[in-house]
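For reference, the chain that follows is the form predicted alone, supplied as structure tokens.
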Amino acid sequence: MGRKLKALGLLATAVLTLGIVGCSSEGASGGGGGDLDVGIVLPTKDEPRWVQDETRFKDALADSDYTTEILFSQGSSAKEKENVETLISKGMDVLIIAPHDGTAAGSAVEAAKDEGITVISYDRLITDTEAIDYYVTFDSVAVGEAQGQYLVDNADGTGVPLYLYAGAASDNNAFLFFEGAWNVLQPKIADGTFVIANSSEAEALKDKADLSREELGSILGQVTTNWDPSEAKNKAETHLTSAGSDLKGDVSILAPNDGTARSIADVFATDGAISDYTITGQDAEKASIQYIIDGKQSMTVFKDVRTLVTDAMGMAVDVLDGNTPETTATYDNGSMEVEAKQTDVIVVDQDNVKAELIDSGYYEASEFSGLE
């Protein structure tokens, strides 16, 4: 509880200090003059975690004079740079901006620092281009070592079948998340604990430790769920027809994110063959917390969107202010390290969904039933 405590501490200071500092562009390096401090683009609507961050970033300006607009590309690179180019012609300062597509995304964001503004890599990072300032991030390979941990304190003797699933190969973060459950379960696999189910790649790497980004691309290419439930319930029910009874029993399934977690948690849930699971997750959606709850999912990386929200808007205040923003880290894009600030994650089960997430007020507990 005490990094939790402490990351609430620097929410409510920053949310303070967005409430009685005021600020506006005059002055600023910005293009076009207009009175947009901070532009806003998020990659889609259409998943929870995203509608969720535009109501951390609205809550977060609030009570300031900080003028802010978002909008959403809805999955649409073309669309992205459009949304990134209605900002330019508003005279932002700052883009904050989690790309649908880090390399795609890369044209856009090189627009923006020709008009002089100063750019926020958000979440997600941007890669194979220079026009970024800073990135704003959850720890992302904490993130799968978190997950990969989780299955295997809970794995139970040996030759445990392993379904491996991962996000979109377009997503910098899928990489930095599987690597991450990699460095943790790849011991695992090698002396038996684990037997890999349903990657024929994953298995012919099983004894390397440290794997190239091109190996990892290589299971993520037969892995991927695109960040999409639809293709990871098509992937499950794929491989669970395929898999042998050997294969079954009782099974750990590494899934990347809550909704693709919910989604292979179902199939698994109604193969007769299928014992028992433990799957993984990220995100602490609603959705999956009641599945946590109603132990249809073990656990999910709750990454506290607020804290990530006052990191983004502190590092967009720091620069129109003058000042310069701290960061932490820095983190190889393809073409430049790029310096970050990286937020802490923690994990979530049954244990402490309730300290975790009702106790701090991320969520009602009217919102949930069967919680104790």
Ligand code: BGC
The other form holds:
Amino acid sequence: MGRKLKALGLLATAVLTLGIVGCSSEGASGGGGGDLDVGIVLPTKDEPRWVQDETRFKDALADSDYTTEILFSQGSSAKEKENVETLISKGMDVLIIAPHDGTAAGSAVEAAKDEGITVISYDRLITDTEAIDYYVTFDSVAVGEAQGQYLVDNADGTGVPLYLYAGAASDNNAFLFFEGAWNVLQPKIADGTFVIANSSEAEALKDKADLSREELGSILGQVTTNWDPSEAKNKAETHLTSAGSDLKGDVSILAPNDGTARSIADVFATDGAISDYTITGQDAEKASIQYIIDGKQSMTVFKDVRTLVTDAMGMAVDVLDGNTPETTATYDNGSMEVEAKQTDVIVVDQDNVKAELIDSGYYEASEFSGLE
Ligand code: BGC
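Moving on from the form predicted alone, please list the structure of the form predicted together with the named molecule.
Let's see the whole complex now, leading with the same chain.
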């Protein structure tokens, strides 16, 4: 179910920003007597990534005239459906939803669609349903490509052991991230730069540049973290226990996001036979920014959540005003081509962490120690 290219050119962010300024507001209080304009459903409070999104929504909505409500699904599709039903009962006009499980969320959005509600899939694509109007997302294949490229750029010599980890197979993004990483890593596995250390499924497919969804699924099935730092830790421990000395020394690690990267990095850091490691991440979580400053995590892919929030609310406001939101791409969700607005990502490591995340005003310098 790969991404379909239909680049329509970049939209000026300012246009959407203007769409929000002066007309949005937070409200866990939404629905107080009147109709709810926008309902927002996020997957879990247990991962800093989604708490970041909540914060950025609240910031963007601080002075709004629109009523909004944000609910968390706590990693449960049943809770997610209940959240959507609650918001429907409050008269919501537009639903912005990042699904816990992309396929299971189908029935929740179908219930919304039946009520004439406009559905915007947020960050994660809802699959195998026609009940989606729009998708706002980062360029997830580019996220994986950036991770893969970082490993390639930092690998010395040949035969570098490569440990692969992936996100949850219930999340369409996990496929896109891995597909992107594979685009860059596979030629470097084929030419002997890397040796796959922990996946017989990836090893069996190492000569194939383009993997089918099923093939990607077979690798994910073996190296998934389920987006869970403890599962990532356990897997990394098992892998290092069974790895011979030829798979230790200086190694490269594809970790799919910051939460899993920190726990995998901690495991590799305590193995005496690992002399050095390069490890990827994504989300620019505060804890990982500190890890990067401290040299414990090599990079992160910064996905500026402010832009995603602006895009999602810009779309919602367009819909509420009776206008058609502008889109820049389409994504095949297995049932339909979904009109999407896609945002670029930025690679951050020790060299540019201050410029990209502090000087840009995303985080405060006082939140970190050891920052130059
Ligand atoms: C998001 C990532 C996040 C991961 C785990 C993905 O769908 O795009 O930013 O780290 O889910 O929550």
